[in-house]
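For reference, the chain that follows is the form predicted alone, supplied as structure tokens.
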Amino acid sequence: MRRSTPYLFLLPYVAIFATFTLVPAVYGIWISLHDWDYLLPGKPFVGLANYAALFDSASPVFDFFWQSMEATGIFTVASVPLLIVAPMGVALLLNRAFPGRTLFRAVYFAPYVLGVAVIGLLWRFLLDPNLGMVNSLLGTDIPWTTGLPWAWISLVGVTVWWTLGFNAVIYLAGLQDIPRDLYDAARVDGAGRWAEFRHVTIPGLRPVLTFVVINTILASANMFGQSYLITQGAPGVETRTAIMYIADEGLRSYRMGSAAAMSYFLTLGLLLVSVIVFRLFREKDK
């Protein structure tokens, strides 16, 4: 076998990665350094001005950007713990032997196969304060999509219902990979269910937990479709997330340079959070 053979097999992936990920990422950095309106021929170079505007209280984007970052933080803090704990409980239940277990696994995972457009429009109508089925069944007039804190409760609840099955399947795969001998040894030592969970299940799931926590944080911080379709940023712009504002800034206001700067700032923040989470789990392993 020639030394170049492995690289020939890697070449298609490298070409696709470079074309659709690496080149756009580098090009995005270049755009962020310009006053970029794609409808105009002139795109003057402004250096780091788009980044500086994010920290300048006198700039027109300062208040809107940080409000959208606050909305992103609220949603992330509210949804991530639920999307870590609830799927684990479901996975622990589904990992036991009982009649109809396969059916319940499919039922919990089923919502995840639906696209965000389907989920958003479905719950937009169900949660409508005036005509929605939820208020009709409950006999209430709760402003699920137009008032606080109900709008956040709706967004978090819908997201947990929609994506819980994915994390549950990941946990379930991790649970089935834990050797049964460890549980048998724990029972011989007199360990109860809580001790088994703490000293066998959690250590065995630690690599899976790292993936689930980081992936869930990234997904929640990049939430767009639910807010765009269900609450449309209401009330006011309270539920307009950072991704929504970035899209609005770049695609509606034609300020692509400013939008690119915001996106890279958000990316850097998420990268730092991911590194911190990874290090925390790695230190626990030691």
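Each form is matched to the other, and the largest set of C-alpha atoms that superpose within 1.5 Å is called the rigid core. Numbering follows the first chain given and starts at 1. Treat the numbers as computed from the prediction; the structure is a model and nothing was measured. First, how it differs from the form predicted together with the partner chain.
Relative to the superposed core, V275 undergoes a C-alpha shift smaller than 2 Å between the two forms.
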Contents of the next structure:
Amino acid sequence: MRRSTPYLFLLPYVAIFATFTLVPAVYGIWISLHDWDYLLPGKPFVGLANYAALFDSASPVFDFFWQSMEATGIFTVASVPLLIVAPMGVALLLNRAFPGRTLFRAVYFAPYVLGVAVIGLLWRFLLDPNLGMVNSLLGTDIPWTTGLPWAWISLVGVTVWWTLGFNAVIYLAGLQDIPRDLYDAARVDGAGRWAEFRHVTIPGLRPVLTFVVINTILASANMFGQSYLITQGAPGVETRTAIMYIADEGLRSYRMGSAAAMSYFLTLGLLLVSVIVFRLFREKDK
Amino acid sequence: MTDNLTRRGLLGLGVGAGGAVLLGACGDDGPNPVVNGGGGDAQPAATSYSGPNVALTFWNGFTGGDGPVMKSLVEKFNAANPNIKVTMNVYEWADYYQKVPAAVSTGNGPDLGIMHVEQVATNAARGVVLPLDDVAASLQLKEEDFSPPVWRAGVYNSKRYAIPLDVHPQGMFYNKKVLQAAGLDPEKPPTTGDEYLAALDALKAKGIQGHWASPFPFTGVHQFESLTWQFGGQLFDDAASKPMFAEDAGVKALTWLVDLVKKGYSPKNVAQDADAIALQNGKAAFNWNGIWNINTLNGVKGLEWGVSALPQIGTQKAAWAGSHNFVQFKQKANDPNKLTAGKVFINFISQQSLEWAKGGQVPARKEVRESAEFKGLKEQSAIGTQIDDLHFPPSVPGIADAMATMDVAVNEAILLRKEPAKALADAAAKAGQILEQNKKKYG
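Follow the form predicted alone with the form predicted together with the partner chain, if you could.
To see the whole picture, the full complex is given below, headed by that same chain.
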């Protein structure tokens, strides 16, 4: 009985995890080996053909798939550093004592509360190249949603504005966990502001930082709503992200086998990136 | 699924033939053996229902001004048929087309729905919708009552799956005040390509960019399609097995649109909906938009606007149009009462198509279109004059996948990122591959 106790406690979670994550994930591999439309009676087995098509430049999915992977890559590389650094700055400011601190904490977090549909529509209108308020205030005619690189600037900017509060709150919690006496000790040793930040704050935040970096990378790589609503993938399919294309392929063209293969490819890539990030942060521990 | 319902058994119940026979044993004709029945010889479906009380769900994508009109028709039906209760749910069309097949496959699908003409074949092939030949028989509907292309599009593998409700063509909306400001007659909008360009020149001289060229499906791609047909081309060959939009007519059509931007008749980088909004706030004079725009413009206070047939830019008259169609969805458990009640509902609404027209549509039925009441709806009937020149997206399974590549080409060309011919050729190559794939998939 005693031996089984921990397993019994784990059981509810394992049951949910198995039902909603593990089984569908394995089923997804099975789907990716077929020409799969869930409503057609015939689902011919095609082996690894769906995967091979991703690397065959003559296949109908090749261009679109790699274009979408590139879009996801551009967005991730551009947004992740901003989403790691800017919220940290905000958190450091909001961690200091000043009048109205609670209000500002709420203000920075507020956009995150809004759904992607709300912020997407809002910014699509604000950023409209010919009728939008942003161009009207700036006195410019920048194609914020229909030209490059402007569409990327808009998407990254909107995403940073939207999700900055979330990372900031995580950092803030991390900052409050750093013992005050470490700062006192540093000051006794003659550390300045910068030295304090480098040698006390950053190491103190490391566990939080690992979470923030990985979580932000995964969230950025899964970007869908902003492109879908603000740019609709335009110009051409330049801002159509991998998730957007996979959804198109699987749910609109009903080629679920091909979509599943793409998903697995993307998942493997993200797993690899996550492992690398973990390693980087672990090595620093030594 | 129940297998114990036979055609004869259902007839014995007085339910009618055709679509009612869903899960019968005849599995040889058609790619999906699960759904069968119907056929041209179907008996008429019931036009009234006297069975026990039933509740029906009716899903559609009427999110605009058409939603309240359909809702009031549903209420009217519920009042007239106390033993049938229809509940209507509205989704965005894009969500709707993803949600419905999934709901149907899990047995939670609605009883009734609306589908665009180009979606019918896909959903028939995938076994989402049921044959409705019997409804057509009881409505005594024939091809000549409708716009023939719409009527034919409802047939897949020689069975009818859709009953047309309306056609929604593209028309030319214009802002009268803006035309006046440029010294143009607001009661005589341009009807030919030359007149149109002359009007755009006059507007340009006053600093007005008259026709905002949208790079998005609404409305840019529809304009491209209208123009392709005007230049005598086709989007696909008749069997929809080969893309033809990159041929001469398509290139001419797209070049014409791109030139609007290049010659300064349109601003660059027009975003989604900006073309329609520009007409409303007096920044543009013309907007080729769908007939649903009537309701939107009626809601804009102080706007003086009109609508006419599209000007003839190419060698012949032509305009893009879509069409809403009634469909009945496959259910896991087959309830003959519900099926009958659903057919009674379709029958009822189909006969109310003049009411529906007031919501900003052209009725699918010829007799309604030619009635004095419809002619009294000035805007609708102005667009309705194009009825013989309308072209619809082809109705073959999976066509939307191939048409999506065309959207990309129009987008790239109007945003001046690719030459029209090159953009179209690239898209056509991809569309050809997709059509090939679909042929294998749907047989």
